[in-house]
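First, one chain by itself: the form predicted alone, in structure tokens.
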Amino acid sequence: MSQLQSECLIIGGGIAGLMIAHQLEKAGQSFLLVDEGLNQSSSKVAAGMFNPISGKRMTVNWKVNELLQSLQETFVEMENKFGKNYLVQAEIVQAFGNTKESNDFSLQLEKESFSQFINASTTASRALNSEFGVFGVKGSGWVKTKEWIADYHAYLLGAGKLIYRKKSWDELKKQGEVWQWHQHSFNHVISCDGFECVNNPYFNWLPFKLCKGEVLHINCAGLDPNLIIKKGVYLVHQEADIYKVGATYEWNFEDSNPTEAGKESLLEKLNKLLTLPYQIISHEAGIRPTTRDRAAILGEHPSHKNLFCFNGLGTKGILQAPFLAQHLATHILQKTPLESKVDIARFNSFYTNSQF
């Protein structure tokens, strides 16, 4: 066996893998990150939007203030590290789809936890079909995830901390208390493999419920680039007059390729939202690693010591990842307990012993 070279092996270089790498580096821990280098991962396709309010029921996200604070602090660190701006604070202007949504909103406003994020005085744009009215969401925005991921990968490659390689779980072996991967050995392994978790023999027993999402890029002049527009779909500014439009939610799918049906679904909703002309530039798709209870999964494998999972970020990846990465890093390095909502232990009854 080779001599121990790194504290941690991180498998997967999407949002989760990079966030845990950032926390380990801050803690002075050595690591190696292994990634397949896929261009169509959900981390790269997603708009990187963060929103304190979730879904048609307009519920406030779990630990939302802590999540937003951690997101802000982490990207200040990232921006100082790389000398670029990645995080964009932008109010969401959301149009009601019908009278019921407007009435439900009025009831939610009575809750302080909800109303703290609402700008009820927001007015509709001429570019937006809004016959039932609109409201604004504060504390929202987006992260330039594709650019940030590319910059972080370049940094890690230059530091000798990233290897592009198609993973094979047969290459990971336990030698006593140490994990062995090729000529490298590690005290800990952290699996951050996104939707590929279903092919991971160590964690494929977890109740993942994968969700395919498709997005469009359009060219549309006349929109306010400082706002996110939302009604059935969202429009997030990219550059110049380019906007990302998304996203579909498909639970039964054959592959990760964009489809004509997904495109038509987006266009139908977009045409109900926009009053301005636009041109389609591109069409992409990715698979989100969502879970049965819609909460992330963090923690140690039930029977393999020092093998950890960081997955299931789903549709709220960029909002949750900074806080949860710090939470998991502290758990690994200092043995602090995990929040029950995200602790892998909540699914231990799903696990049965196997060759892995």
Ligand SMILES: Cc1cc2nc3c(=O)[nH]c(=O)nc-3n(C[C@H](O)[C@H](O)[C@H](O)COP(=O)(O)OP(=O)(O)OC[C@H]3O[C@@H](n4cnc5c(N)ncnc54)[C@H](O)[C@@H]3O)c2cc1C
The other form holds:
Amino acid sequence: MSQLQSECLIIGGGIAGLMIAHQLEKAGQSFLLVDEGLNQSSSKVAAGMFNPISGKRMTVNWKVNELLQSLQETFVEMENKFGKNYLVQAEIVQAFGNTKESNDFSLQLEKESFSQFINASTTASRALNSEFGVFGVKGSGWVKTKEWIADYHAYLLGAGKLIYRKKSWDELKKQGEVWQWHQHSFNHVISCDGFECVNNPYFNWLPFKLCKGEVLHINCAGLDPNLIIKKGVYLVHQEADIYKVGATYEWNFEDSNPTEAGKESLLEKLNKLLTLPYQIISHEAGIRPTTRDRAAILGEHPSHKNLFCFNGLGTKGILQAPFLAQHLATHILQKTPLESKVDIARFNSFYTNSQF
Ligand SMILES: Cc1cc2nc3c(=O)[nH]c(=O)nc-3n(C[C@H](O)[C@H](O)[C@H](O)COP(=O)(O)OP(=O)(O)OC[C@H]3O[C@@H](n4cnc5c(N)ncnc54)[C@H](O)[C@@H]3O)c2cc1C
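In place of the form predicted alone, the structure of the form predicted in complex with the named molecule is requested.
The next block holds the full complex; its first chain is the one shown before.
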């Protein structure tokens, strides 16, 4: 059988796999991407929202300005590639849940790193229950992830660079410095398998802490499609009067299917947020590849040369992936050092040679 030689094998065609594919293509490197082709994955159910401010404690994201710049630049490149605009800039109008949240916010406002993203003149939307007041977040918005992934997959399929198949890790063999998969050989393998990393014999020793998330689609007339409204849950515009309501954060779960409990939890919060009538259209779930220290994991396997991990994007896939994909691609191709916060080497003590 004749061998097909490429620079890289990418396993997983979610946000991580596609962003690294984009960087390799920009660098003129050949690659093959293998994806299971499931209808529901974390990347496909995600709201695609990006928000420079994180969590209940309202902290500013690590390297937020670089992440936002890379996100913007990458989606200009996507627009040039596919002739579509996938990135929507939209302010988040966030209502405080109680007085404590409003007090904590006032303390944070004293920091310039935080206040640069706050719009103090934002006023409550009539659709939003906001008895404790609201604030606006700038530099936020969403990416139409499902549409972008579908277009990117179609493009890669057309170019013969994507195969839909569940790759069994037993099929990957090493011959000298080269990786073999069926009749293909590769200099590098990049594992971007999302939550499936826990079943990946090469990387299952990493401290992943998976987090299931559920979302609803609702039909609601009268909302402003140019705003994201948020209070416990967020509403992100999809099309016409359809909005995505998300999300749940479930740390103990049995499978990736939507549950009644997840739906109830979303509806309870939605009913506290929304003053307008709505109808539920659909309900989806996915599993976020979150890590113990909540930072992504990038870099080479401690003992298998040229086998790389790009995972752990957690709750912030779209904000982090463009910057981190560029960072990892440069590391692989030009041997530049990785940022210690995301470097796989921070977990090397978890690895023993008895593992793969
Ligand atoms: C409900 C929900 C809402 C979210 N909302 C947001 C949001 O608003 N903003 C945001 O930034 N992030 C959001 N996230 C998080 C975001 O979705 C993740 O950070 C991101 O999708 C992770 O991307 P990934 O490519 O690492 O993993 P995945 O999306 O899981 O992609 C991995 C891919 O690899 C494939 N694969 C795995 N193993 C194999 C194998 N052996 N062979 C072949 N293919 C394989 C899978 O089928 C899948 O296509 C949300 C997540 C959920 C669940």
